[in-house]
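One chain comes next, on its own, written as structure tokens: the form predicted on its own.
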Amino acid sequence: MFEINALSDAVGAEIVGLDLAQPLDDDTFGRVHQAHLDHQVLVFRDQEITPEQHIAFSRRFGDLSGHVYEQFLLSGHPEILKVSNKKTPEGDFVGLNSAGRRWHSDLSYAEIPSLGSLLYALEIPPSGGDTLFNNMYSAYETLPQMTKDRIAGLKAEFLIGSARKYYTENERPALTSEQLASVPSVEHPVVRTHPESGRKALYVNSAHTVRILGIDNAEAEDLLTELTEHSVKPEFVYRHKWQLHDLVFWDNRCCMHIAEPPPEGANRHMHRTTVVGDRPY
């Protein structure tokens, strides 16, 4: 029997005492699927897996997808995405270094976007680098009856490498033309039902959210700010301190977060997997 502790008012769980090396049987797995519905982001303590465990836990919860950025995808493992800031001896990166600088949600800019995402610490800084997850039911829940009003049924425009991403060359390579052509913007409600749990929740992220639809662009651009700013107050918002061999699977239908970057000469070096989700409505 394995332990649930909740980490925060805001959002997340710690697992403790489960072995992802191992098979689940249905009874475990239901319920750390129900914990992962009640909490939306659930850290696996003290996991020694390998990628074929990583990938086969993670099919437990759907079916996976690779990544626009297939150079940084693991070898064999396309399922994996490396998350990483080391580096090859000719000096380039070995995985995806500038992954989730800004407050996102996976794969919002597919037409398919992701339900949740499993990233493994395989090497983490002796300090720094934590990542931040918000909630944004929460988010939702506590707008004014007024912004639930002007928002509902309205529609975003999503899309990777949006002129709301800033990044160098060196941080995060351009997409070549055929990579572009393979995720081309899609159109996703502001305010999202989760398929699982039925409640709504704040759809919008200032990385792969270009504009707000069907209003003036002035204040749609205003609109996008007042509503990822009021996504990000503190209480809304879970600070995770990465321990080696950390687990953290967290929910993209109602969670955003955003990756700290780790200290000068400190090496971070993860694999992500990525569930597909649903079309949001």
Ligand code: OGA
Given for the second form:
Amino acid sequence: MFEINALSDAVGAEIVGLDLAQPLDDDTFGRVHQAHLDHQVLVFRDQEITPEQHIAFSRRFGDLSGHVYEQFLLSGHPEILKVSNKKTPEGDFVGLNSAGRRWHSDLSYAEIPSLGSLLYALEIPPSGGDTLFNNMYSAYETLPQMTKDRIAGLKAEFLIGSARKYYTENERPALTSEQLASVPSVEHPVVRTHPESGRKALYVNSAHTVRILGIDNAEAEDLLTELTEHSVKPEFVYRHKWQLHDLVFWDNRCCMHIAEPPPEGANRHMHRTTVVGDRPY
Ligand code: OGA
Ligand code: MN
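What would the structure be for the form predicted together with N-oxalylglycine, rather than the form predicted on its own?
In what comes next, the whole complex appears, and the chain from above leads the way.
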């Protein structure tokens, strides 16, 4: 039996006393699944897991996706994306360094975005390099009724952030033309219904959402800013301070996250699996 301790009023719970190196029986898995729906972000402490065990646990939630940055997939385990600021002797990053420097939901730029991501801390800096998570149900629910009415049924255009010069070449290598062609922009609803909880969540973000469609451009710009600023108010946010061997599993359908850069010279090295979700509606 494991414990579930809420980590903040906003979102997130810590799971203590569960060993993810062991396969979970259906009953235990069911309780983990329900805890994930209830708390949106789960933190599993003190996990000693191999890439195979990380993948096996992730697969219980669905199929796993690769990543457009295929050069950062773990060799022999293409289900794992390396998120790292470490460098090879040649001076290249060994993983995606600037993953998540703006608030976003993983793969919201894809036609079929992600259900959730599982990030496992293999090396952490002595301080800093926190990841912040927000609650997109609360963000939606606390909007003024006028805004809810205004955005009901609206769609937005989404495009991978690296296509749009947010990052310097050093932080994030430019996508090749083949990579870019594999992630054309897509349309998703501004408000989505979570397929398992049935609850409504705001879905636009400041990394991948290009514009809100169907209304005047200037108005669309202001509305996007208003929504993205509202959704990251402190009362909707949990700050995760990493401990070594934490595995954090967040729900990309009802949360956004942002990574703070680690201090200069400190290593931060993570492995991420990404569970495939469904088409937002
Ligand atoms: C990610 C991401 C967050 C982090 O892996 O999806 O945004 O803390 N990274 O590195
Ligand atoms: Mn991310």
